[in-house]
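The chain below stands alone, shown as structure tokens; this is the form predicted alone.
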Amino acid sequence: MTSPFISLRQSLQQAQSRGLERLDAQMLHLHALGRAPHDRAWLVANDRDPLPAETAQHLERLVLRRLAGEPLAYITGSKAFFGITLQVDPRVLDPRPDTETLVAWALELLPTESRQEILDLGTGSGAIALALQHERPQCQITAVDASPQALAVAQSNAQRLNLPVAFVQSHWMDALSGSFDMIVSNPPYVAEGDPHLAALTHEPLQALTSGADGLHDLRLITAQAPSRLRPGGWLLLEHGWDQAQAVQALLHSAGFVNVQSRLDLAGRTRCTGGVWPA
């Protein structure tokens, strides 16, 4: 990839032949060339252009990082999520498209002109809170994270997007007072011994794992939520694809009603929620 005579098309083909997904190869090329991430049509229209040697060398470093398993969002520094663009780095999880399921569900429950107070627990990059604030500007949204490093990323995103989310450093609801009309959360839910963790070494472990069965933080949130939810308020939780039955049982045990689950983009049960009764 260091030849000054290689074309853009050849460079893309070489990246894919080394094991990169086509979309990843395109995104890395756009990033190295200083193009917008949505400008894939430009790559097609200009695929015979020569790739400058300096760009090819920079691109080689990016490809090696991606082949080593580093998330594409960390390499490019940004991630599109539910109509907004977030800046992300290793201080926070790489926002997943599956989490948009949680946002879509929350929006279904919030009228367009809603002025409800919403709490986002474990906000990370601020993805859920900022997406909700963007879609429901009249709502008052508070985002919580135990990590000051994560909160710095989320606050920076809020300032850049000009979205008035309030941020609080807290271990779940420990430092909070008052009550909310809705609580949403994408907490850690991976079991500490899960073999899939080997592929996630670039992301913050504390934002991924939650005890031996992956349910430790979901138990804490479900236990704390009744004291912070107004009657009729929803608790919406993201969880692992095989945890819906366990999370439904937690909600029922805590006294929630109308307990139900939602499917993610791949058709797997990804979110579960319930209503705190009047």
The other form holds:
Amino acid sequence: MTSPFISLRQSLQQAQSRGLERLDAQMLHLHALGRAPHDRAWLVANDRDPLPAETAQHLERLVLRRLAGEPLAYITGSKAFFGITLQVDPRVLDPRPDTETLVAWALELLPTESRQEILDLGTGSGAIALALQHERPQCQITAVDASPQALAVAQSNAQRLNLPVAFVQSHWMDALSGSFDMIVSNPPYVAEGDPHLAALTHEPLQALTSGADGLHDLRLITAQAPSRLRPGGWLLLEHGWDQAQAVQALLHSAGFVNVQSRLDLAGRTRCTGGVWPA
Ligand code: GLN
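Just the form predicted alone so far, so send over the form predicted together with glutamine.
Expanding to the full complex; the earlier chain stays at the top.
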């Protein structure tokens, strides 16, 4: 175990030899030392400093949590997402960089001076809605989630970031009225029983799984969206790496046009969208 007299460098090496990724080891050290997550240069420049004994004890608990598979974001309490910092905890899904693809696509479709009304379905931590509001202050953004616990996280992120997103508790569009110029969503899309879930046990299952084929919620959203989209409005959906064809088919059969998909940073087809025709 860690001795009170080892250097930061030795401690970082020990953490890695126990199975942590280098970046995770660095982030946990910065967190335990009370330094900002962007201070990795400081850590590298000062890695001959001794690790204080009380930090070593705190760090040990953090390392054990990470080794047990808990997302780094839950341990440090925050996650950088598309230029904003979100506070996250087990009430919400850990925001993925994959989802930044959906935000980037939405922004391409929204002129800078845009005053459009946008709906984010299943907002979780508020990641998509808050990133869009941060980039497009003129837009009116409504974010819904079925989980009051998730909405509490999203609302506190909105307050801290001073972003005027409106929040509504709703199962998809059930509690909504009115219409929108764009609907975006990163719904649950993992198939129940997918072996991949074994690595995601720290996250809320209701934010991950969606029926036997993972498409249950994508079907509901695709069916409901036409009643809430203005003519010419886009529906943009995140989905699993192998679901693009199925989601394209759902959009076509609901009557959407200009249906297309986008790749995430890892080159997997991660988002599919279409236009509700005029
Ligand atoms: N992309 C996540 C994963 O497969 C799932 C997120 C989701 O279901 N929306 O780990």
